[in-house]
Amino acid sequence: MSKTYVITGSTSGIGRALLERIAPESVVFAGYRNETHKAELESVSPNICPFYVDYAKPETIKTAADYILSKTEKIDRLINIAGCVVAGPIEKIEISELRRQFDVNVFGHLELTQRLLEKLDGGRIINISSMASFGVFPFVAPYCASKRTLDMLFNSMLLETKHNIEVVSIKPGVIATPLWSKSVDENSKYFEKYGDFQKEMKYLVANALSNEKDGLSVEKVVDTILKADTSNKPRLSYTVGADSFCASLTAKLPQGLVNKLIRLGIKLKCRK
């Protein structure tokens, strides 16, 4: 049976490999926040709708939800995937830079779903998390708090709706996607000011890069998606890769602990 599927971060990695698998038996409202993917996304298939929205640019969220509510009448899934990485030392980051991760990473994906909710009845969220929600991971926090505040506040809005609707959350460990190598181009022009941390922004850089190339497949999350879109009694958290759930595990852990196991792991990584 065909669904209305709303895709944010549809332009490429996960959204684009999820986009590719649904689009030829739903319509997939698909969005993009680069002018230059409009056609390209309309000739994958005629039942994609593209809108335009730009998270760190509240003002266009409305025209977006406003575009969407005037083609349909009801929206079957609202999958949240855009998101960005800000990276450095806490004590050096901008704090305009930390308001950016939280506007694309969560406030955004919140005001476009509280414009669609009416919509939404019935209907299935599905937010792409990260392995980051479960605990910090140094250099970059802001992406593992914006994960964090992701999953708490769509589980919350799901205790107190009166909507019916469902809240997924996928957490994929390291996926080998376009972010990495955006996320090194977006924040490398900042790391010339963390000078006590060259060495750590140095190792930072290096495996991002690796993760892009070496991650697990767009695939490997793409079919726990459809796994959790499919589900008649989906899970509310999904991991997805080995450290994916090694991170729920760690998270059990004493925090003290986990500090002094990061603690060491960032001096023998740096020593390299």
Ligand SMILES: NC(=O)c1ccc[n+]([C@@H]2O[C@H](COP(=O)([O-])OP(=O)(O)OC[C@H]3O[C@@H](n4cnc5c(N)ncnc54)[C@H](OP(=O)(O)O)[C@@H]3O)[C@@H](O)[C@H]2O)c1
Given for the second form:
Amino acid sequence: MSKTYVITGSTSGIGRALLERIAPESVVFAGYRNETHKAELESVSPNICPFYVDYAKPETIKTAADYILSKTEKIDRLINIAGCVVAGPIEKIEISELRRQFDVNVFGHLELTQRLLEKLDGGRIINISSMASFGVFPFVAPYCASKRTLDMLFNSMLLETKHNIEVVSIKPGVIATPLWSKSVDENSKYFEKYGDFQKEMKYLVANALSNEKDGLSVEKVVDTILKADTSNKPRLSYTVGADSFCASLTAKLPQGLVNKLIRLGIKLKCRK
Ligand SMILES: NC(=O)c1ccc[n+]([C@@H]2O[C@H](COP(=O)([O-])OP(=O)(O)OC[C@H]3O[C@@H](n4cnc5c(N)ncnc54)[C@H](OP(=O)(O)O)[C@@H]3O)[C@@H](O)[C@H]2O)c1
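For comparison with the form predicted alone, kindly provide the form predicted in complex with the ligand.
Below is the entire complex, every chain and molecule, led by the chain shown above.
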């Protein structure tokens, strides 16, 4: 029997590539935030039911959940993929931007999950976290904190719940997707307010743009999602890429040593 999936962030990058792989044999509720993507999603397969949700507008979540609940008796997999990156020096960052980071990467996923839980019994939640969950990368701390929080809250839910659900966290390293250039577009309008940090912001932009070209293929993440989807006994956490695996090891070192290494890295990278 075919499985029923709910996927957010299905219009680009990892989510879009996953959709191509699962839509032929499954029912897929696919989240979009931009109306122009609706018809495009429908054209991929008749098995796809697009639904609108914008996590930066939390009032859209209830309508999205009510629509899904009205259309299906069960959900086998909820795959929380939608995400964005808020970057900047913590001492200067707009608090409204920090809130947006948590609305999109944490609270949106949690609220949709809470609202769908009744039909997820016996099912599985797969969260697309990040290697950023293992620690703080300077100037993208909002993103790191959001991914860590996502993992902590969902792990607590797993420990507490009386529902029969499994929770998996997938932590990719750098993946070649449009996330990087979107993050440059969304964050660079604030850079002039960041005074002394122009060299660091310049490095951040150059690094993001090269990551978009040089990162691992989305298919590596999709393969891991499908492994977590089909395994009889999925692990709680999967890394994708050598960089994510290294981050998992670095997270075990004393914070003081990690800080020393990061400070050295910033000095070398932002010298120019
Ligand atoms: N790329 C990487 O290196 C990397 C590494 C580790 C983890 N991840 C995580 O992987 C997930 C997918 O990212 P990606 O790399 O595939 O990036 P992407 O191509 O930018 O895809 C992000 C998806 O999330 C959607 N989205 C963004 N803001 C949203 C909002 N406010 N409400 C609802 N949906 C929203 C986007 O919609 P639009 O198409 O309308 O923009 C898109 O469908 C994210 O959670 C990201 O943090 C990525």
